Structures are given as C-alpha cells and as structure tokens.
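Read the single chain below, which is given as structure tokens and is the form predicted alone.
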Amino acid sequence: MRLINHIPGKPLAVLLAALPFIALFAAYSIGSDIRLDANPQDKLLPAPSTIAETAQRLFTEPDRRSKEILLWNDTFASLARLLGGVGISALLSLLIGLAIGLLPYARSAMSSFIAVVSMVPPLALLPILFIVFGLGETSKVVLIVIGITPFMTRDLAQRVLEIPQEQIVKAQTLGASSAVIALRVALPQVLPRLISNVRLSLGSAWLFLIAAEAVASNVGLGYRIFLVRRYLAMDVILTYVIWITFLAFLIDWLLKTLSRKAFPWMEAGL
C-alpha cells in the first residue's frame, strides 16, 4: 500500500499530534538544565518549574500597588481590542466582498483598490495611525482592521465569484432582486468561508495588536511583555507567550466548533 493511503488510527494520531510538543518541551528542558548548571543565576532559559511558579503567581496574586491581578487586566484589555478589530474586519470584508463579487460596477470600482491596499505593510502605518487617532484604543483597533480586512475581502469576493452562474440565473428567473440574491444565494455560501478567513487572520491580528500595545499602551498583553523585557524577566515573558498562544488556540477552536455546528453541510463536503 502506498504511503499516501496509510491513515493512522485515533490513538496513533493523538500520539503523533503530541510528539512535536513533547519534543519541544524536552529540548527546552535540556537547554535550560545546561544553562542553569553552568550559571544558576541565568535568566535566559528559566526552568519549567520556575515558569509554573511564576504563572501561578501571575494568575492569582494581585499587584502590590494597584491591588489588581495585572494578567487578567491585560487579558481583558487585549481581548477587547482584538475582538473589536476582528469583528469590524469581518463585517467590512463580508459587505465589500459580496458587493465586489455580485455587482460589476462595485467590482470595477473597488477590486483594484483593495488589491493595492492589501500590499501596504500595516505596521508601516502605525506612526500615522497614532498621529491621526491618538494613542488610545482607536488606533490599535484600526491597525487590526487595516491589517486583515483587505485579505479577507479579496478571498470572500473570489468565493462569491466562484458561485455557479446557474444559481444566479435561476434566482433571477424566479424574480429575485439583487438584495435577495445576496442574502439567499450568496450569503449562505460565503459565511463558512468568512469563519475560515477569521481563523486564518487571527495570527496576524495578534501580531498587529501586540505591536501596537508595545509602542503605546499602559495595559495589555503586548505592553506587559515589552515592559518586563528590560528586566530580563523571561519567566514572565514566557508565561505571557504561553497564555497568548492558549487564547489564540481557544478562539480558533470556538470558531471551528461554530462553523461545524452552523454549517454541517460544509464540513461534510470537505
């Protein structure tokens, strides 16, 4: 039997999925032991037990000055910015993508513009956004919107263009207006792709958020990482990195579950 036809069973699939994480943890532990044996005061690779102790402290102990648990404050602030930016991007990309895909006039007017905007490096616009919108929440949300909306819009517009023309013609034959075609024919077929696009864009959204928080913020996950880096507090930095990774994974899993529950026909067709 050819290798491409070998499908691992569930226990083996779980083991194979866990192997990279086990290998990464083992490599880090070995590297940490080597450095700490050479210099017990080394801060670059803290021991896993040190990271665990730091995580417990960050999650449970309030700050001495503010009497608040800073990690939770940072989490809520960053998630509010992230979800706001991603939500606005999803809505804009859906509306513009449907317009470009269905309306020839909108396609002629906007497709080239969206293509050009998608080539602009979003982080290069960060100083401009701070000047225009100030150092508050707006500039951070706008950076996320500018960073991920063009990509999502182009992909959704292409998905609309891939809808069989026969469906459009049949809907018009039955007397459907352009709005009805958009809502009853195109929208149900585009929504699963929208969720997939949001999942694919989450990594970029986190990148833009952390970059903006690192430059100008007084609360947030990115702000805290760049604040403690000056003290070489790698145990705190790694705790925050692991926490951000977990949050990203959780959001991705929730979106995947939503897509599977809301569009089972899409999952069955994959």
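Because the structure is predicted, anything quoted here is derived from the model rather than measured. If you superpose the two forms and keep the largest set of C-alpha atoms that fall within 1.5 Å, you have the rigid core. Numbering follows the first chain given and starts at 1. What changes on going to the form predicted together with its partner chain:
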The other form holds:
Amino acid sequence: MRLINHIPGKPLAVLLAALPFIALFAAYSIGSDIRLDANPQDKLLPAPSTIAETAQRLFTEPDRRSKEILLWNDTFASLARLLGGVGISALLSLLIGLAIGLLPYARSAMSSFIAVVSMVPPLALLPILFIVFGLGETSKVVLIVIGITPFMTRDLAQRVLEIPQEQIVKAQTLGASSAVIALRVALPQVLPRLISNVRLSLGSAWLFLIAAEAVASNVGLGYRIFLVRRYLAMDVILTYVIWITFLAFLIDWLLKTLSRKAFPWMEAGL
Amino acid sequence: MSFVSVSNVWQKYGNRSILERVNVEIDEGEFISIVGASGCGKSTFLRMLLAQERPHKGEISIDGGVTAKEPNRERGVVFQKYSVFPHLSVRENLIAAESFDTAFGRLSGEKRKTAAERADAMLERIGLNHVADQYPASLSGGMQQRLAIGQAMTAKPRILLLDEPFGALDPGTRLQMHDFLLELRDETNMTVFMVTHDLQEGFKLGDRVLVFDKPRWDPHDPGMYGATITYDFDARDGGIPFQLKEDADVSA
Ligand SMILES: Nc1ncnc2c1ncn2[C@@H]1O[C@H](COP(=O)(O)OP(=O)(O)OP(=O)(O)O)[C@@H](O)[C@H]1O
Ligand SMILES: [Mg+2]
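Okay, that one was the form predicted alone. Can I see the form predicted together with its partner chain too?
Let's see the whole complex now, leading with the same chain.
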C-alpha cells in the first residue's frame, strides 16, 4: 500500500502526537544532566526539577519588596496590552475591510494605501511610537495595532469581495440598503474569517508585545524575561516561556471553540 | 400598453458588442423562456432586466417606468447557485425577504411573528417545512432552488428572473421543479423570464420562447456584431411561431 494511504489508529495517533514532546523533554533532560554533572553551578540548562521549583515559587510567592506576586502582575499587564491591541485591530480591520469589500469608493481610496502600509516593518516604527506616544501603555498597544491591522484588513476585504455577487444582487432585490447588506449579508459571513485572522495574528501580536516590553516597560512578561536575562536566570526565563506558550495556546483554543459554537452554518455542509 | 417594454437595447463590453437592437414587448403574467447559444448574451439580457447593469443604449421599462439604475424589489431573481444566504437558516432566508427592506435588516415583535408565520406558510407551499431550521448547505440542490424561488416570491416582485435555475439539477428533480413552478405560476400570475439551455423545458414552461442569436456575423471580427432576438415563438399551442400566429390572426 502507498504511504499516503497508511492511517494510524486512534491510540497510535495519540502516541505519535505525544512523541515529539517526549523527545524534546528527554533531549533537554539529558543535556541538562550532562552539563550539571560537569559543573553543578551551571546555569544554562537547569534541571527540570529546578524549573518546577522555580515555577512554583514564581506562581505562589509574593515579591519581598512589593508583596505582590510578580508573575501574575506581569501576566495581567501583558494580557491587557495584547487583548487591547488585538481587539482594536479586529474592530478596525472589520470596519475597513467591509468598507473596501463593499464600497467601490472606499476600495479606490484605501486598497493601495493598505497594501503599502502592510509592507512597513512595524518594529522599525517602535522608536517613533515611543517618541510620539511616550513609554506608557499606548505605544505598546499601538505597535500591536500597526503590526497586525493591515494584514487582517486586506484579508477581510478579500473575503468580502469573494462573497458571490449573486448574494449581493439577491439582497438588493429584497430591498436591502448598503447598510443592511453590510450588516446582514457581509458581516456574518466574514466573522468566522475575522476569528481565524485573529488566531493567525496572535503570534505576531505576542512578538510585538514582547519586543515593546523588552525595550521599555516596568511590568509585563516580556519585560521580566529580558530583566532576568542579566542574571542568566534560565529557570525563570524558561518558566515564563512555557507560561506564555500556554497562554497563547489557551487563547487560540478558546477562539477555535468560539468559532465552532458561534457559526453552526459553516459546518452545515460537512 | 405592454407590461415590460424593451426598446432598442444594446450592450457592449469594451468594444465587443454583446447585444444589439433588442426589442420586445411582454404582457403582465407572461412566462418568457429565453434560449440561445452559450455566450450569446442571455444572462446579460437578464442582468439588464434586473438592472444589475444598464444598457449601453435603449430603454427597459416595467409598467411604464423609467430604466432602473440598480436592482430593487420590483425584480426578483434566482440564479443557478448562490441564490440563498448560507448563514441564515431556511426559515430566516424567507423572513429576510421581508426584513431586509427595513433600516437595520431586522424585524422585531409582532412584525417578526407575522413574518415568521408567512414564512412557515411559504415553507409549507414549497415543501420545506421539515427543514425550516436547517442551513442551506445541508439541503439538496433542488431544495435550495425551491427555497430560492420561495424567497424571491416572498418579496412579491413584479417580474421574476430565473437564470438557468434548474441547470445544476438531475433530470428527475428538474421535472419536479417544473411542476412546482407551474403550480406557483397558476397561483400568482407572475411575469417570469427564464433562461434555459433546455429547449424542451423552455417550450414546456413558457408562453413564449425567445431565441437569441447573431443575425450578422463578421468573419474577421466576431466581436463586431451582437446578438438579438431572432425568433419569438408562441409556446402555448404546441409551439406555433409567434409571428406566424399573429399573421394568421390578421388574415382571419
Ligand atoms: N462584465 C463583463 N465584462 C466583459 N465581458 C462580459 C461581461 N459579462 C459577460 N461578458 C461576455 O459577454 C458574453 C455574453 O455573456 P452571457 O453571460 O450573457 O452569455 P450567456 O448567453 O448567458 O451564456 P451561457 O449560456 O454560457 O450562460 C460572453 O462572451 C461573456 O464573455
Ligand atoms: Mg448565462
């Protein structure tokens, strides 16, 4: 039988899915063991048990000076910036995308502009943002917005344009105004796409967030990682990295579930 | 005065002529079948009746009105596909035919209730009451087209335009759809234009069959001349050519 026709059974599939994780963990443990054997003071690859202890300390013990648990403070600060930026981007891209997709005037005025703007490397704008908006929250949120809105807008506009012309004409024969076509025909059909765009953009959004926090901040997950880098605190960094990965995964999963629950018509054909 | 009047209509895209000198008068309640070779401009003619595009030259008037600039509730349409809204349930698709005409595209309270009742009556009529809460994607092609026709009728248009509405259906379903359409027509006396590739279907359903073809042909430049109505058959009495019948009436 051809390789493309070999399909793993359920238990085997689960095992295969777990395999890369196990392999990574094993490789890390072995590497860590070797280094610690040679030099018990080695900080580069802390033992998994050390990371677990550090993680427990970070999640539960308050800071001696501020009496607050820094990890949670960092998490809330970062999530607020991330969700703020992504939320604003989603709203903007939806509005502009609908306008470009439905209104020929908006299309003429905006589509080349968006195409050019989406080529600007956002991180290169970071210094400008710090100068214009200061070192506070605004510049970080704006970086995320500038970083992901053009891509989402282009994609949504494209999606609106892909709605069969027949449907748009049909709506007009039912007496729908432009606003009703936007609200009742286009919007519901691009919302699932908006969610998948948000899912795709979250990776970049995290990147921009951590970059901005690394440069100028006094709280936040990215800030903390770059702060403890000075002390070579790999156990802290790795805890934060795993935590960020978990948060990203959780948000993605929530969006995926929301999308499936909210748009039953998408799966009606399957 | 005829109900739909098409006078000296031309259409061209760039410098390609598609239609030229199209003239036809249609009475209220007539069922017009439109046939012709692929690419000769049947859909283009329908799009102009629909006011989705405007003629290059000429006038199309419904009940004495001026040539429309954009589609409106006077003209209902069913395309070969994509005629219903995939994100609305079957019942909501019918309610949309009433609610889309409002400021926000929604009905509330008593209005919504009566619209839903009318929708359910229509569902009964088109035989889709058992799938009222399903989404169009889960319906068969024939059911989707019945829904599309029901939706168009709910808006009570003055003319109904059908562009190969049964083109994608299997022969059996097609026959069922014929019966369905004929019944619906007997009840409403709607003026219908239907493009079809199936001559038999055209003659079976239509009162008149219009044939589009190019009367002039430039061998060096096929885009030079457009198509027009070359035959206008009376399909009521077994398909005696319309013109001949008129001649016969005159001589009688
Ligand atoms: N928007 C447009 N721009 C340019 N050319 C067009 C446009 N719409 C249609 N045409 C051309 O006009 C001609 C007639 O098209 P139309 O769709 O009306 O043909 P049709 O008779 O409906 O054909 P079919 O039976 O295949 O549906 C075709 O050659 C097509 O390529
Ligand atoms: Mg056609």
